[in-house]
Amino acid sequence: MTRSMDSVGDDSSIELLAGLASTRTIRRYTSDPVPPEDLNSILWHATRAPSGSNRQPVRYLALVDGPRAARAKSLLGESFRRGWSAKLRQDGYESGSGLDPDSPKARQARAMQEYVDNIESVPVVVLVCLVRYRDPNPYEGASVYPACQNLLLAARALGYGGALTMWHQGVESELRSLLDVPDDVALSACITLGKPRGSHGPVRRKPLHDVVFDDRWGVEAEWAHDPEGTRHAGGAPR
């Protein structure tokens, strides 16, 4: 049965704020396909995102099992593995706490390695694109990334998980040629999707009082505090 696009807030949907607080990056997937009706719903909700002047310049190139999808995923696999190999060295995953197999850093490294090793078998890859209407500029992502977040939240609501990456850039010219992407279209993001092999759960972030200022830069907001029971995490590896 096709999911109704008008059934906003029905009992089968997770509560919005709970979804915002628990949509983790999912990099491990089962082999289950994403049914067309679910993929349709995910992308429909992605298109509800705002864009500057409501120009709606975002396009979605879905790679599932079409005639060029396998080749595109193979190209992405090569690029992802190169990207992770460089990050593994640069971000210290092979030293310090990364040498402790039970540390968060080591667990993340294992998940990342499994992710890049299996890109070719990811059920769905979505290239999120921008049809440019002005020269490239630092702010053009403002119309793209709200759509990416909508896409990930919609996937979460329907029982799927995803990861947003930029490692497609390593094979961008090859992807353009293979997929007939016009020169005036930016390949702004790459999102992998599938049924999680694992689970979503509360995300860990820095404490609110460390990142929210009041009245001027650097002044802690006295009213900014995390809900009771919030678990925290540090920043990205240096």
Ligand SMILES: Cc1cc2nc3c(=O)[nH]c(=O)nc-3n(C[C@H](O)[C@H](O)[C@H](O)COP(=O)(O)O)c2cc1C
Contents of the next structure:
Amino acid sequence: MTRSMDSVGDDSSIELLAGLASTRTIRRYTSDPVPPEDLNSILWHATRAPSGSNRQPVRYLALVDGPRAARAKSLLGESFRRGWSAKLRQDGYESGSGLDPDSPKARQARAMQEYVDNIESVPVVVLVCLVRYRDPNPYEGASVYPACQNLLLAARALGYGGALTMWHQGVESELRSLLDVPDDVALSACITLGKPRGSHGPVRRKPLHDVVFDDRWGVEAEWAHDPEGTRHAGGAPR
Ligand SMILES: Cc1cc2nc3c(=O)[nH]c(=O)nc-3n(C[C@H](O)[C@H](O)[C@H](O)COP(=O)(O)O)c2cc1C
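The structure above corresponds to the form predicted alone; please give the structure of the form predicted in complex with the named molecule next.
Following is the full complex, with the preceding chain placed first.
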């Protein structure tokens, strides 16, 4: 039985909300493996996510230490490094405040570089896949990404951390042939997982009143406010 079944029905909503508010993207991992029982539990909780008509079109291709995992991780490593190097230039990480090595931008850039330089030794990579049952459409991700978030939250609950990425796309055709992924299956996300080096903590987002409208588009909701002490990112605090 997976761990959470023991507590189903408990009033654990406070812990659940605390997890939602503090599950950061974790890109630095120790070399500790993720034992099969924990990976099992993480993926079981991922599969509890909703999907359209409960069709459950999501599949999880776990790359741990099987015969193809090392080759797949090495392909991913190449692609992640290319992906980051393009983003580094596009997003101006090496200009403006990024020139100051103590700036948040420069620290973020170093963390990202370390992440992409170490993809080959990430304990677990999960390719989250969608078995298509109709032609590709803009909404098909709606049945996949709830499962991705469940996966990340379950990992968090068990003491792990992860990062949802799209940088598998640079080697998608190579991955498909290496891993025998059928043509009607989309590779929707690539999630890296492991024991965090560093820690989770409150995530920073835009202020709630910037993103919630009341009754009509653009009308600020009087009742929308962040809990005391919330720190923001990506939007000016009031
Ligand atoms: C759809 C999506 C795509 C993402 N793609 C990448 C990616 O390719 N590489 C990466 O390092 N992080 C990726 N992320 C992680 C985001 O950068 C991260 O969630 C965001 O910066 C907020 O950081 P936080 O989760 O620590 O609060 C992605 C997240 C989402 C939801």
